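We begin with a single chain expressed as structure tokens, specifically the form predicted on its own.
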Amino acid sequence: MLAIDGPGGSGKSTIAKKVAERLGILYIDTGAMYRALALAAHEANVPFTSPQEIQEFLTNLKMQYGVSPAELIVIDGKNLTQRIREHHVSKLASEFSQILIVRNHLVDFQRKLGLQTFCVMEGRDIGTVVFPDAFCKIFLTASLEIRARRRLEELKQKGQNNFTLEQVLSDVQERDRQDMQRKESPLKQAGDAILLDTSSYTIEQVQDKIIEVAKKKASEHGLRL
């Protein structure tokens, strides 16, 4: 297991998919599970407030991950590969991430998915709660300017041209606020992860690095990589 752990717009989903293209080894991307779970239950009128009305909707739901690069994430039949990019899904996320019987969920369907083969999985708790003992652990950031000006360059690549800088970088900011104070996993770099910020360098060199790293600690483990 290769553990990749960061707040958002650090580049994480797009460097953790390259590395295992690389690698030749499957990529799983957590928050596309909690922003799946958190538009299903918003569109099914869950309320996030209701521990039993959740607890049915997620013992109910099934739920299907990597069944091909253009179905990542499909939730009872539909399809929300696309959807779930769309910029309100992130507060939907944020907040439905925050619920304990949420998160005991997802662990669970990650550690089920990971053990079952050699991959990259990437969120904000692998390294510190999902997967503690990961062999090898990277933690990306960068500063919070340039993170929103990614998350807004990556909207309008989206086609959704109607926000502004200053929009998405005090939602880049609440993001992380929610993150790093949630009572549940919070977000934090766990303590044998190696710090990248990923400010000044391009994605290829972030790439090369984490692989470099991956590669040296997987020796250190007796793994092949």
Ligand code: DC
Given for the second form:
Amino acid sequence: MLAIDGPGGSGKSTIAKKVAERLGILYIDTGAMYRALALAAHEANVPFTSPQEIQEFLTNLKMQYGVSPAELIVIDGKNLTQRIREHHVSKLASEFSQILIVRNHLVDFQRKLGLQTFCVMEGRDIGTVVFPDAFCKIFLTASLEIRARRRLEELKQKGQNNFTLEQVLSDVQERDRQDMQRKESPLKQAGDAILLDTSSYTIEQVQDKIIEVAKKKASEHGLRL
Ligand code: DC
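Okay, that is the form predicted on its own; can I get the form predicted together with the ligand now?
So here's everything in the complex, that chain up top.
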């Protein structure tokens, strides 16, 4: 397990996906799972304040991850892969991911998935909670402004043009606050994770660095990568 954690907009998803591709191993995006569950719960009118209704919702749903890139995340037969990237879903996911039963449900799902195969798993708590024994842990970060600019660019590319930098910056800041200050598994760097600031490096440079670190760690652990 190669664990990659960090705040939104640090470049995690793009980098983790490319690293997995280059190493020829599976890429698992845990943020997509929080996004999909939050969207499905919201659309099913499940109140985020009712643990009982959330539990019932979680017990009865069927989530499929990674059937294919076009069907990355499917809940009860509905392909949510595109819709989870809409701007409003970020806020829903940030709220839904604060709830302990939601986290327990997904951590369990992620552990089962991660134990099946050698992979790159990306999120907020992979190195601290989901796989604390991961052979290699990376914590990616970048300055707030750079992360907001990247997020704005991402939204533009998806045709969502009606946002200003100020709006996105304030949303990113609010999400950081929620992710870092939440009671359950807050976003933090694992003691044994390697910190990489992506602000002043290209995606390729960061990928190269992660691959170099991962190969070194793998050989220390007697693993072939
Ligand atoms: O990485 P992302 O922006 O797609 O994540 C969406 C939300 O899910 C984010 O607000 C934090 C939450 N999340 C989490 O709490 N734990 C994870 N392992 C992954 C994401």
